[in-house]
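Taking the form predicted alone, here's one chain by itself in structure tokens.
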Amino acid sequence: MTFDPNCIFCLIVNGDAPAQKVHEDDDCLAFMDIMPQSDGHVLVIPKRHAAQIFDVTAEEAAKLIRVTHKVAAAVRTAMQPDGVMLAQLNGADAGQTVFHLHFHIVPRYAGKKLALHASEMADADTLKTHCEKIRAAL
């Protein structure tokens, strides 16, 4: 597996930094944004660091978004949003700020602006919460 040690995506997946889980398997991780545009945001990520979607092959960026629309509809489920936003950003120019392939799964709420993308942390209980109530939607 690739591995980039100034990626703190990699470091979630090496388990050398902190993260809430939300789903795991062999190629996929998914986990709760700890600075969320909105309560159940959830990032979807190739376990093997790829900059970007250019940098995976068609079959493991199926995988991805098998694994984002199973995680999406367990967000709908467990959040009870008026809507999802599923979102992904390919270089600085188009807004990505860490540079290791995510989908993200944000829920919009109606009369609800969305956080500004990458701004403020949040509450970690909040975030262990959600998180919670997302896997058991799974």
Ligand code: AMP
Second form
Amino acid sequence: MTFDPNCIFCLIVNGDAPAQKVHEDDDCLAFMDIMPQSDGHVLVIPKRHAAQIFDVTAEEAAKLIRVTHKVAAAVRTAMQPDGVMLAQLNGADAGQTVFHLHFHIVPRYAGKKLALHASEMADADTLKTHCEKIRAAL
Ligand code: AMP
Ligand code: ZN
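Cool, the form predicted alone is there; where's the form predicted in complex with the named molecule?
Expanding to the full complex; the earlier chain stays at the top.
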């Protein structure tokens, strides 16, 4: 399957749902997580619908991690966190809540606990500001 009309990330890829986009190329898209666990939380996805890492080829996975590597570096430059966490969840029992493959880039700030996973919507202006800062660092 390349597109799932019931998938929110497919709708974002198609431009049918809004997102603060950080990076876009032929195969991948990176955008701000709408319920960030920390300031500067970004998601990186393949444009083609695939639920889990096991549903893409090794080549597609490699492309996704190349983009994640590049965008994570920009997040680090832009947000100046004390650390950066990368996460990728496969299956509901692993905590996955959106079933379109994605890497999380989560900046970590010393002494600051993470917000709960997918719990609270971010302020739209703050997301936009973070998005612009990260784009400028790419
Ligand atoms: P996971 O639990 O690994 O599947 O993570 C899904 C992530 O997608 C969570 O961090 C959510 O906050 C995020 N999310 C859900 N809907 C949207 C959306 N429309 N735009 C941006 N991020 C989203
Ligand atoms: Zn999808």
